[in-house]
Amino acid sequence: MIRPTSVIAIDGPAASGKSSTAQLVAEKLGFLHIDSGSLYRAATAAMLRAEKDASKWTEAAVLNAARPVELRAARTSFYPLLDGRAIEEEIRGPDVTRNVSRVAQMPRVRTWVNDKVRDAARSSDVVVDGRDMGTVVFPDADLKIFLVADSRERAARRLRQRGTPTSEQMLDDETIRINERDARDARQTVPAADAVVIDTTGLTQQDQVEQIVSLSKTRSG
């Protein structure tokens, strides 16, 4: 008898930590990490590169200009390729970053990506970090993480990712801007009535990591 795959889906705002601390979740479980974000950054650079004024962008155009784009397992990740490259520089870049959430908030995008998730999901026991996971994509999830964290701490980990000396102005700006990102994001970004909620203000990665790992093993023992 074939296994059923495992889902542990981490949600939380922008900055909370998703990626990075579900990365290491699915290497420490043995999982394979699925970061639903960078499909919709995906779809995004794909868009960019047909057309670079965001507001002539339509649905339609943007699930057109992303039909290249596929998810391929590699180690402990699955990562987005555009005509069968990887682009992870790209959707990174700043000019992604800045119109990504346009996208995100697509109905149809948000279901080509889900679909996607979810296909991935079939094969391989997966830590899928996102939005939404816990209450669309994977309402069944074995586990549901809800990450939080205080938006000025979010701003600082965000400039810290980036690598660059940051000043007070550049944290205060970065907070702002994380703050308009919540109000924008404010309707997918709901915790399930199931999900574990874990502020992550004051913890290091490895204790979040521990804690999700830990509850894992309690639900699957």
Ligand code: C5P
The other form holds:
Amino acid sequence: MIRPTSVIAIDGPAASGKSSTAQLVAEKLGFLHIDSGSLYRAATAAMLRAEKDASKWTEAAVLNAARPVELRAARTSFYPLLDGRAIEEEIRGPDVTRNVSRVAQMPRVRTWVNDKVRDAARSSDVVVDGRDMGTVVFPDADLKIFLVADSRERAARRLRQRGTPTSEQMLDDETIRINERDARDARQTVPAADAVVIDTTGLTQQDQVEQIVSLSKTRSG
Ligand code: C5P
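Let me have the form predicted in complex with this ligand next, following on from the form predicted on its own.
Full complex below, order starting with the chain above.
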């Protein structure tokens, strides 16, 4: 079957710069960006509204809580709505970040996310980012990128993004949190055999974006 739209899949571990890079690549190419992690986060936020105690969560309860989540297209990206409202701030909060990997282990939740992402990609050219976009969701993507970076560097980027003053201790703590999330997500965070692996440790975001845009032009030209 010939797919009518183009897909660029960008995968990698937590805080590897996937989403911001994917967004900029999408803008440069006139594609739409889909952040698959935002759907795992939206399902987690919906579940947290229903039940704060994560030890009581079941797959059926998460799927039920996530029913009012939809993926809406804006000018340059898709974003999740819950009960028709944008939930960007809520899904980036510490409660969601702490619990999202648990939700992402649930096989039917993974199917729910994958269906929504594939649906969105049916009508537009997209840059999708996540963990398993190039392996499971779009095994025939036009271009697959896997971003890696040293975990301390990723922690430093996360703290810089927050824009608040930081200490060595905060950097140590954030590095531990990122290493823990890497361990929880390890099973689904594997590069596709045909992915281009880019180590972004010493790269600026502009370098990463240019490399990916130029790879995509080489592939399509
Ligand atoms: O990309 P982000 O860190 O926002 O993703 C949040 C969480 O969602 C990850 O820690 C991971 O558990 C899960 N995830 C996943 N597969 C994806 C995208 C995200 O398991 N494709």
